[in-house]
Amino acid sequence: MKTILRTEDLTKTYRIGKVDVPALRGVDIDIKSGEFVAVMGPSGCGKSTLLHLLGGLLSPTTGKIIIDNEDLSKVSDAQRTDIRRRKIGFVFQRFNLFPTLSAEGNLKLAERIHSKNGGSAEKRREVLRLLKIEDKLNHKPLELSGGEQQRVALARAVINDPAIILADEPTGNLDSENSEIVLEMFRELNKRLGQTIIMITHNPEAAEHCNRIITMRDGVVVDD
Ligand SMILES: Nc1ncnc2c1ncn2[C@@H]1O[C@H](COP(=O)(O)OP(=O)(O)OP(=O)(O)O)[C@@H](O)[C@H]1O
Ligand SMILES: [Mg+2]
């Protein structure tokens, strides 16, 4: 299988005033195209930091991130933003939908950010159908349940066919029934569309949906 994303001795140290907070102390991972990976580990071990680095939302202190053969450290900020928009879809614990826009409006916005000519109504319907929310097109976030909001957020993450989906505790705010629906959708996307997914979770049952588990502790990978 082809490597889609890898890191080399990746470190991140935050600075608060004069205090250094080492969050990642040297992470080497190699993710193949089509893998569904869970990232687990205790609170504060660096999971979100790793995900934000992988997605180009943060810059590393040292080390390398290579996405689809592009070395993020060798490109300009503008190019990094461009790589992120073309190749990465994010799903967060809080759904981060625009409250004044309908489900369809949220998707259209993502499409417009991705490319100037926007997307197609047909593609939007296809994704919403896959996520079983095609009848909620005109609902605003507050007119949707938590599980439905997370599915719209998932639709938004995949609408532009990113090579990689990065999800930070996507079921963290959902009850078990809605978690199950969202996880099933991830598995569907992974199986049917071969989508590469990296998902942080605290939930061992959620991790069972994955085909690989990376465990972190104190800023390093301790099990893979
Ligand atoms: N913006 C920041 N500034 C300073 N320190 C930070 C910042 N973000 C995270 N940290 C610190 O870096 C370490 C790793 O944080 P991170 O958010 O990556 O942990 P996590 O594994 O995602 O934890 P959780 O499971 O609680 O979400 C922690 O010690 C945290 O306090
Ligand atoms: Mg976190």
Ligand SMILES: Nc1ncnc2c1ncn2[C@@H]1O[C@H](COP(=O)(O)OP(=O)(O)OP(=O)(O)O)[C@@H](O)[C@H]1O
Given for the second form:
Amino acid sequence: MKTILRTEDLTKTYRIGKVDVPALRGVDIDIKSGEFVAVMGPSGCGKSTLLHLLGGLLSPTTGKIIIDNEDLSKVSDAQRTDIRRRKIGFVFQRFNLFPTLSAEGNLKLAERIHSKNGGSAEKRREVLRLLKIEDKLNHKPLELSGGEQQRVALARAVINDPAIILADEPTGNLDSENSEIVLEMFRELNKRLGQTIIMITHNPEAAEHCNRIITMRDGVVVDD
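Now show me the form predicted on its own; what you just gave was the form predicted in complex with this ligand.
Since only the chain itself is given, any partners or molecules it might have are not part of what comes next.
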């Protein structure tokens, strides 16, 4: 399998007043295409900062981030935004769906952001069918359960065939039953579509659904 994402001596330091606070202290990871990876660690270990760096939402202090042969650390903000739009799908703890749009409407919006021509109705139905919510096509978020909303958010993340899905505590707002359903949907996307997924989680049971676990502490990787 080819490497889809690589970091080299990645650091991030925040300036708080007159004090430098290091969040990442030199992180080297290598993710292969098609892997389903959990990143775990206690609060404050740097895992969320790492996710935001990998997604191009932050720029590193030093080091490299290579995504699908493009170096995020050497580009302008506009270029970083373009890479993020083309290469990365996000799933957050809060579903972040547009409340006035149906499930299909949320997917259409994601398609238009990715491409002016949008996508196809058949592709939208295919993704919703894979996530077992094809019957919710015309439902708005408030007409869906939390688990169904997260599956729509997952469909939105994958609809434009990103190189990587980055998921930030995707089951954090769900009960145990819906958490299990959503995690099984991640596994299905990984298995059926070969989708590369990196998931931040503090939950060992969620991490067990992945085929690789990276553990962080104090801004460094301590186990992989």
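This one's a predicted model, so the numbers in the text were calculated from it and none came from an experiment. Positions refer to the first chain, counted from 1. C-alpha atoms forming the largest set that superposes within 1.5 Å between two forms make up the rigid core.
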item	value
Per-residue C-alpha deviation between these two forms [Lys18; rigid core superposition; Å]	2.4
